[in-house]
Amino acid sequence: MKKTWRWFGKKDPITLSMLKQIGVEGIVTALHDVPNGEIWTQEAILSLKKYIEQHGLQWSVVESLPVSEAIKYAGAERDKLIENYKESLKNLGQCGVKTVCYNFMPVIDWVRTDLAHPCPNGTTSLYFDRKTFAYFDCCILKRDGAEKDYTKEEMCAVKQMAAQMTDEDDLKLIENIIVKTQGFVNGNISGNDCEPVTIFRHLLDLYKGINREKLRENWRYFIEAIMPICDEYDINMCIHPDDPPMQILGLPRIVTSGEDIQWMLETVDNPHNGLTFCAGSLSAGLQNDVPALAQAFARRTHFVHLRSTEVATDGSSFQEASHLAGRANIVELTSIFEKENPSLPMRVDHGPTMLGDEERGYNPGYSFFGRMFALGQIEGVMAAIKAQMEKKL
């Protein structure tokens, strides 16, 4: 697999020169300054592509060309936004950038309740606790009917938290869930918004009446509309699994399991309609046998995210694990992809925070030393597997 790295543009404190030195071959990035729904011009694409290539690297994957909310909930402007999306895809294809990672998660992208959860070795990593999330949902967001989505035990914990949480604690939770994990990736909410909870409630309201079946239909409408452009310019679309792979906030999620993935690949049976195999997202769901999913979908995978999670026995919480630990079984996954689809771009994902990463202003989950350490681990695994494969020939 090709070693790639998610890079957030020229403002990223991690420079392309640094990435070249640690063995990165390809860059995963986007035009982060272009508002959601607007067209990516050839001029802007070529400018960034040239800048990357000047550092001896390749723009391997777009992550991501955001799918606007109105496309997901089928708003009045859906068709216009899809036409803009098609134009952006056309421009990317003409510029030679032909792998696009995207997601179809309503309102909110990946969700964590703690962005610096301590690990036994002194590092920190991302963490999701369902009881804390229930407190956010019921007591901060105050979503109508939220209590029905949680168990009696979880609601008991919510009441206990409500008696203890301070305004400062609430603010930190708001930042963790709907600001810090969203605003740096063309999210719906940025750090400059004065009332993020109000904005978030409004976004949720847009999905009233949108159930799982309707969201699936809206995805099908979108992907079928763009496939002719993908066919013409040989662009691979690869959907990212939902993170975490479960229903949250009363919103439907449609990429949570092997059954979901199979439905998508069969419903639009086009080789350009494929998967971003995110081992971390999939491993956070106890319903998923991650190596089995890799074996099943390797041929329709266009991009790989390698990370892993440790999950509570009841599935209520999970923490980002070492890349060689947790449920994902990265060694086995690497072996599967190297054998079944070895040319794939791969990036290590959500590394731990270590050795002063926390002082350098990196985006949550996107440390330098932590990801560099993970890349070294994966590079060693890849080398061992390659040597084993060559020995058997």
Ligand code: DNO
Second form
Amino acid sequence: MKKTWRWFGKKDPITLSMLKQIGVEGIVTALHDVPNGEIWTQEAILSLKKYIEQHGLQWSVVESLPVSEAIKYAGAERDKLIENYKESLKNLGQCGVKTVCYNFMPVIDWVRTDLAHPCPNGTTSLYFDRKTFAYFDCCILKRDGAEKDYTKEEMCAVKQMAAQMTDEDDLKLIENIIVKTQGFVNGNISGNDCEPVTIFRHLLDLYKGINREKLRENWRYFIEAIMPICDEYDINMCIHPDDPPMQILGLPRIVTSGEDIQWMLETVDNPHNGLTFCAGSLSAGLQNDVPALAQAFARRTHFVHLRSTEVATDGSSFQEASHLAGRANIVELTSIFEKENPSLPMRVDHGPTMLGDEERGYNPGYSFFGRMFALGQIEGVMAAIKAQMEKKL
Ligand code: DNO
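Having seen the form predicted alone, could you now give me the structure of the form predicted in complex with D-mannose?
Once more the chain from above appears, this time first in line as the rest of the complex follows.
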């Protein structure tokens, strides 16, 4: 696989020269300054592409070209937004950037409750705690009927937390769940919004009456509309699994399991309709046998995220694990992808915060030393597997 790295553009404190030094071959990035729904112009694409190439690197993957909410809930403006999306794809294709990652998660992209969960070795990692999330849902968001989605035991824990949490704790939780994890992925809420919870409630309201079936239909409508452009410019669309792969906040999620992925690939059976194999997201769902999914979908995978998680005994809380441990089984995954689809771009996803990363203000999960360490581990795994394949071992 080709070693790529998620880079957040010229403002990223991790520079392209640094990445060149650590053996990165391709860049994963987006036009982060363009608001969701607006057209990515050829001029802006070419300027960033040229900048990357001047550093001896390639723009390998777009992550992400965001899908506006109105496309997901089928709002009145969806056709106009789809036209804009097609125009951006056409421009990307004409500039030679041909792998595009996106997701179809309503309202909220990836979810974590703790962005600096201490690990025994002194590093920190990202964490999702189901009870803390239930507290956010029931006591901060105060979503109608939220209690019905949690067990008795979880609601007991919520009551206990409610008696202990301070206003400051609540603010921190709001930041973790709907601000800090969202803004930098071109999500709905950024650090400059002063009433994130109000905005968030309004967004949830837009999905009243949208169940899994409807969301699937809206996805099909979108993907069928863009496939002709993808065929014409040879663009590989790759959907990112839901993170975590389960229903949350009463919102439907449609990329949570092998059955979901199978449905998508069969429903629009076009090689340009493919998958971002995010091992970490998939591993956080106990329903998923991650290597089995890799084996099943390697040929329709256009982009790989390597990361792993450890799921707690409650079955839904999880911590991001070392890249060589946890449920994802990255050694086996690497072996599958090296055999089935060796030219795939792969990026190390997330990484521990370590050795001073915490003081640099990086986006949550996107440390430098932590990711570099993980890249070194995976490079070693790749080398061993390749040597074995060439029968040198
Ligand atoms: C977080 C990521 C997601 C992902 C997007 C893809 O670190 O896993 O933000 O990049 O959802 O569209």
